[in-house]
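In structure tokens, one chain follows: the form predicted on its own.
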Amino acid sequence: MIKLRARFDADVRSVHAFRGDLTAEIAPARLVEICRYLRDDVELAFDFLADVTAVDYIGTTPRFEVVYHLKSLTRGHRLRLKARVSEDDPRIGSLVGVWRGADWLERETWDMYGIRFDGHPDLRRIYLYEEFDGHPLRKDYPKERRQPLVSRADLDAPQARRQEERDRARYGRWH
């Protein structure tokens, strides 16, 4: 935490520790730069992005908090990073260029919360189908809402088959 504060003092908004878990809230505009530093610094060596998720603080400004769980496999320490993004334009930089494993984690966060990751190479839904309207983990998502169903004819359409073939070529059999 001391090294992070020394390097990015103006961009580290708060820090705290609870039962050995360190947490830092940072400025979202500097996320990628801070994460690259956390990965590349020899003493910090956060070489594993374990998780990306979000929290919906509906009624507050900014509304969403994007949460990153980092782990140093070589040093054995952990860090939680948080960055707040607004409801009007919920977007933040993508970490796929820092940790390749951010790809599907960011897609999951996009799918469930609607937070866009600028620079993500393939930001599309990962759990729900493309016609699904809304993001179901937002607190204002109406749980009684009916969604458009995808018919078998839609799945058999030539464009759907081409997309399926592209996905299979890119991600393998179990995408």
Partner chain sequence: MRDTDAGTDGHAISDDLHGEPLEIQMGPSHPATHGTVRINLKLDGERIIDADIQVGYLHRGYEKECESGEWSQAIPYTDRLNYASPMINNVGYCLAAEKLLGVTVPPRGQFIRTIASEISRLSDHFTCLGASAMELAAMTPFLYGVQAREHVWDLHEALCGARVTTNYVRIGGLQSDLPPGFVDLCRGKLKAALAIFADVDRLLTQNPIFRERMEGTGRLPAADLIAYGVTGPLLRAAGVGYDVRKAEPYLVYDQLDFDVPVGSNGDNYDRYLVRVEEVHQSARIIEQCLDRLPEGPVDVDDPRLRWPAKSKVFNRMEELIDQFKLVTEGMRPPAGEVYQAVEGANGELGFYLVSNGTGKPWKCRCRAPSFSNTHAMRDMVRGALLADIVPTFDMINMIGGECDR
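Following the display of the form predicted on its own, present the structure of the form predicted together with the partner chain.
Here you get just the chain by itself.
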């Protein structure tokens, strides 16, 4: 941590440890560079990217926080990196070039929070379909909102018509 501070100085904005979890908040512009350093430095050796996700702090600026959980399998230590990105243009560098596992994790974060990862080779939605409107884990996305690919009315229409025809055949015109 001291090493990270010494090298990237002002771009490491704050450092803290809560319940033993070491956390560093960094400038989003230098994320890829910092991660490459964290991976390649012999003493730090963060070879394992455990997780990428985001948190929506709605009402604050910048609104989103992209969170990375790193681990060094050889040294055994962990680190959490966080970078804030703004609401109107949520984008940050992609880590696919540093850890290949970032590919799907970043796709998931894009899908759920709508954060763009610059330099990602294939930034598609991963869970939801392409026609889906919005990003469901944003706090302003209502939980009750439904977006079926085929609307309920379309599904019901032929069935209702068939039912009507059956009823007519069975009960005549008085039904």
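Positions refer to the first chain, counted from 1. The term rigid core refers to the most C-alpha atoms you can superpose between the two forms while keeping them within 1.5 Å. Since the structure is predicted, the reported quantities are computational estimates derived from the model, not experimental observations.
If you fit the rigid core between the two forms, you'll see the Cα of P142 move by 2 angstroms or more.
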